[in-house]
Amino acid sequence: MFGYVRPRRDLLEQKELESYQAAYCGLCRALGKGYGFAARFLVNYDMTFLYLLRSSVDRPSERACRWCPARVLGKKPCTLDAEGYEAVAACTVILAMEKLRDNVRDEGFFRSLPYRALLLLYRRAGQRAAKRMPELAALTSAQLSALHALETAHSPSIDAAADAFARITEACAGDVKNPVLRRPMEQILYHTGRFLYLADALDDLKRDCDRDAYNPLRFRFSPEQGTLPEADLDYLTQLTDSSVNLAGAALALLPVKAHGGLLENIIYFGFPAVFAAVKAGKFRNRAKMRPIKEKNQ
């Protein structure tokens, strides 16, 4: 369920293109240096809006040039801020881990076979993670029992399954000790989570309505061969535009100091795009994601 909270690159100035990149590749190289070299697989674009929102109340951090393991021989630009990392690199190997586990929990004995062993192999991160940020993974994992319980009886509720999963990520800035900045992140970490199960709900619909898999679109709805008729698209659409909305609100009332325009760029442009992909069933088909414009925009 990660990959969806991007921004509209096409719209992003070089500098702010340029920071979001030195933000992803630190946070690649945070869960390298925290939890090993096999954790920096699970560095995602969600993520890295995490860092950007955390850090948005402080002054830039430094960049420099590291090694990357994908270049091989080069390097590229990083952003270098180590107490601003460990938090979100922590977030991000729980998060990963706990959706392994739902993984696993709602396969077949064969086809959970690889989300298994890739438990295995995050094992002693996943416990470093835990010690690191212990309410967020027992919160992660009483949600997504709860979200089980609510796939169990086929619920047709978008709200509940929305709202199950929007806990998480709204308990990512849970730590955050001043009243004033964490109440209006946790407000657009929330709206995030319920835009990110929307999004991936509505990208995965046929393919579990192929394997008879719980998706509350099925329940809510009567897709035909998996693909919503366009009043029930139409629909999607305003709830997502609610989060996006509120989200921005949420936002307005932080102190930014840094990252604004990226976070207004992902929130106010990148929602509605990768929704709009998602809708004509393109987003899992463009590899460097440069979401499409609403027909309206």
Second form
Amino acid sequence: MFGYVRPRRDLLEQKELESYQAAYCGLCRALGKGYGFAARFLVNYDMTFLYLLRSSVDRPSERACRWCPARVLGKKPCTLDAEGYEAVAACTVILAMEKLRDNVRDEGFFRSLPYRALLLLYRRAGQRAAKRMPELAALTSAQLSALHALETAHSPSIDAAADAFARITEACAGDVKNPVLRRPMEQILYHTGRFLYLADALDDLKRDCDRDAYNPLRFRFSPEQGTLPEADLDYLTQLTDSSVNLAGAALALLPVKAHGGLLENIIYFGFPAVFAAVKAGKFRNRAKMRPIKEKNQ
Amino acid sequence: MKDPYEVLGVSRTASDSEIKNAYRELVKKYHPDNYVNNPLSDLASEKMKEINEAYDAVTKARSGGSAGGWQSGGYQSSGSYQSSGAYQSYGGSGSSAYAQVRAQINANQLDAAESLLNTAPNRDAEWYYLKGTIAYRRGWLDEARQNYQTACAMMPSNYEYQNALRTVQGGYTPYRQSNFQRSDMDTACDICNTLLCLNCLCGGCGR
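Alt. form predicted together with its partner chain, vs. the form predicted on its own above:
So here's everything in the complex, that chain up top.
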């Protein structure tokens, strides 16, 4: 995934930061347990948000220190919630596999070789995850095909392109039985997916203009040398702000028992901060310069 | 029925003013203005109903009328909020087809509403407003905004269209139960209280 869904760490309380770290490490551990060691490398911030959202309506799970491969001999606090992580880990593997397939489809033979190798590496994990959530696997594949068709047609509709992707993220809560919980979760995830797609499109705009590749922003607006005029950037910011508002209004309707502050932070402060960084062209550099371990500083 | 104190998020030993404040905060949070055209407006209305019932139950149980002012006034009339989730035509076109489209939008039958809307013979301000509302409910915010802008340009005095445009422009932030804001407020209140106390003390010393 993209790593655009993250909290504003400077606004988190110490307890919330610890919960976030433990949820991230817990997902890594759950991926390792369910899908083999290699699957641990698929852990990301976006799916940590999915776990926090799905588990927010339950009582907080217990935490314990467990071995962390990144530390070799060290241990890190992990959230222990096998049941809660099961669906999230399956979603993580399914989305990663479809992303790899999409990359294979988009690139030429030689450039796609690393992705083909990874597909082979994660083949069994992918099969197991698809068995756990067959509807999500089928929908993800169909939606990415729909997105591909929009790309081929050079669609200028940012709504249509973002919708094709947002329906995938929305479906990550499709298995929640109670509609009173599922509907707000779906709305939050839909607008999270929409935000992800638009942030990624803006981040890639210059590269796509240089390569003459599809990007809905190229056809909807009039970028000059890969950069959008200020007025268009403001318009796009207002669209993402609207998504933030709709996600926030949905969050208010969830009977949250845990991670409420964290989820509010990610939606109300994380999304706008990430979008501002993308607009300023600083997001990619920031992501490289400040990896996950920044939180311990 | 759920425990009314739990619904209001207060303890059984809370004072009347604490309960009143908690109720006000909840009303702000779930106010229908935060859920205009939102696909989850039905859930927000249910929540408001639950809060009103809980507040009623608590105030009635607490006394035979010490909080009567609240029972009869202000937010109790918020029962009417629940109906505001449904669309009302302010445009005055009176078209039965538009009324049917609005009913289908309220029932979340967006495809049917769009098909019916597309058969309308002419495209006036209300047509663009309804088109925008269907897009907004789907989460297609760019399309929604363009249609709302057209509706507003055709009929600038219409409050309903203006309100919808304001919402999709991202300018209106729904109520946020933010820990950060609350702690800031607490600090600000603490400073004010301290200053007030100091003022009283200075006055007590006779200057």
